[in-house]
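This document starts with one chain, in the form predicted alone, laid out as structure tokens.
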Amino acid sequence: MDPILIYAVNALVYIGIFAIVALSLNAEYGYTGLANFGKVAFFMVGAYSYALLVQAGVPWPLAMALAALISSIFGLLVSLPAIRLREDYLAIVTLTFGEILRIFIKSEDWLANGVWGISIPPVFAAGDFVTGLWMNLALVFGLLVACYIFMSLLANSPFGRIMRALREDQVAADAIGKNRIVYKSQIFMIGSAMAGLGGALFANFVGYIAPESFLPIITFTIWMMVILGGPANNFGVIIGAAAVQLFERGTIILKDYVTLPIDPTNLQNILFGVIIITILMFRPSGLFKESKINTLGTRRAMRWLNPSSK
């Protein structure tokens, strides 16, 4: 198989897998406005909890399944002291949530395996690279279709209308008898799931994993995946996940090619730096306007207010 399409398919599991983590943080802040700092910390609590599931014997579809519940769990116990916090104290626990347990994991060999990380066996062709790689590449976009599926039913729904509710103005949702901590409960639960099931792709394509695979500039990362796409736009912030990708992936081989001044890594997030600010600077909705509500009741309104759209 030629090495530029392996590099190509390669790159193709990636967006696939941070896309679903994109979409897991815009059900929680594009949507709903809870802003989660700490989202690496979801997506490790998925990733140790896929490898240790495979390492005991447990089935991979069932440890992938079991790795999103876990998360899920994770985002109630931590969304229950943090969620009536405002929206920069919120961010400020989660963010701190996720350095403990990365700290936390280190330090504790006998979890999995401290600094020293552990080793996933591969599920698909053992021993077979390029078949491994494109079965990875199948299962991971069949999930992202299933959660691109699963966020446009939810932001249609009755639950998505309180979702927007919330964000936009929180005494007014209940005044209408809405719950808020309950309903932002659930939401984190959501998230918190599907940047689990992310962790389990990821851990599962990869084959290994250490502390040093969940830093802070992941979450980061996915927050420029949603900031550039636009958030509250399940298909923008796929495209987001997929730009961002890819401009990591360009600066890496440019310094193949070109003599910088300074380290690429450097290059890279001040670059990143640029793009954020210039894009809330100028494009603050990002890339893609926040999509519609598209229910049936929202287009018999629309029909009765212009009859002529039939």
The other form holds:
Amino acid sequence: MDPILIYAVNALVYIGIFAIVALSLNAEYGYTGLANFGKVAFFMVGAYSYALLVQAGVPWPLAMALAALISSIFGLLVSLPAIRLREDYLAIVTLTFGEILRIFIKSEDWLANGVWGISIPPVFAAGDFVTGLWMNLALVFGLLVACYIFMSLLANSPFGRIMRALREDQVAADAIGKNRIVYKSQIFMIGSAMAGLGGALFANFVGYIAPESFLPIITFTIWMMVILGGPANNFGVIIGAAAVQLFERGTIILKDYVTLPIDPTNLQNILFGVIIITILMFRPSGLFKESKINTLGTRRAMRWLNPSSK
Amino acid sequence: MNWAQILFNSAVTGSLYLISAVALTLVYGLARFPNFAHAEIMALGGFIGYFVAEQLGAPMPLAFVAAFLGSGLIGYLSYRGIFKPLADRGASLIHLMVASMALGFILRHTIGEIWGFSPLTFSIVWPAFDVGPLRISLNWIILIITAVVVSVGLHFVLTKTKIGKAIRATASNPKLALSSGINTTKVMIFTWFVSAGLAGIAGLFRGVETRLSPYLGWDILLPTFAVAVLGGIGSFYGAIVAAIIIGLAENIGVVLLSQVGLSTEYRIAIPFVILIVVLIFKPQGLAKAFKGN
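With the form predicted alone already on screen, would you show the form predicted in complex with the partner chain?
First the chain shown before, then all remaining chains and molecules of the complex.
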């Protein structure tokens, strides 16, 4: 197969994996206004759970499901102390949790080989390398589509309206009898499960994970995908994931063709920072505006209000 | 077990957290968001000190002055260029936090571009001496004295001076402060400058004691948050007491960790555990104990 095509498929798989994680942050931050600054931790929990389960002989589809489940339990436990407080407390707790988890994996050699990392037997070992790549692409995009449909249904359901209500006005949400702590924890569990699934897919695709693969920069990259694409717009977030991935790869390719006066990795990270601040300042809604609630009821109501449209 | 040494080490750790946390909590209380770039401002202070002391060959006290002024300037610029415009446009708490994280990335990689990512060390050797069972190094003594001077100095500024009273007024009610004729922008500029400057000094202390890297502030940031939350966000006196508590807990905890055979890498988990316990049982922290604040 053409190496350029292989590179393109590889990039697409990465985009798919990070789009799933970005969708999960969109559920938490975009719709509900929860500040998860430790996204990488749940990604890491998923990746390591999957790796350890597969090594223990669990069939891979089950291992992926369990990885998502374990990650969601971690999401619940980590969020509980802070979720009833303001967003900044949650941000501090999740950020710190990510750091401690990395130190834990690094220090406990018996669990997952510490700093040396562990390799994961590939799922699609039967075929050759190229077949495996296409199979991974199919798997990742199949799950991405499933997550996208799930998120769209969720966002347009009564539950989705509660999510928005929690983001906009917590007191009002309380006043209509919605227990915000219960709802927020549920959303945090959903988000962590999806991030864990992304982690499992990542571990499966890369085939080798070590604590150093899960630095806080990943959390920041995922935030960038959501903020760039458009919070509370699932389609926009996927576009954001693609844009950020392509930008990251672009700077790596650039290194081989252009001699820059500045190190490309530094340039890339400085540009990331500048772009984020620029978006927050001039277009906080991102590239795509928040999607309107779209249900049969709202469509009928719109038609009734505005018969000339359509 | 050398308890005297543990207590002394706690005072050293606590002093570092005190300077860092007082700086963080002042801006936190006023701008009402945690500045995640605090870590990189600390690292910047360390590198400015390195530039002055090692690359220019100036004496160490000058390095501390430069670290304070240089980091303070960055604090001022980030308020003027990023956080004030964002706040004026009505940015949410989460947006401000994300922006501060973005600023952190810009600073970290700018530092990395200038000085590189491989660790640097100061060539200065501090005289060390034994006092009874204690092993003491001069830079620790200076750190403790600095922490005391910062606490007493800021206490004086906050209670006795006009700008200090304006800071307290703005922190407790920005709109009321503005309508009673306080120039809140000036108050913010002053606070951002002093806070970033103190962060720079904390970073330089850390740098001379260990090694310099663009990630230097990251190790202090997490305990700093624990101190700020335990003290009660925005509470100056709370932060002082909390810094001493966390300094003690960390040093005693490390001894216990090694006794039960756990890695001392978990040292960072001790403030985290305290943070979680505080959030569960007393999220307002110690601030209530300091009503006069």
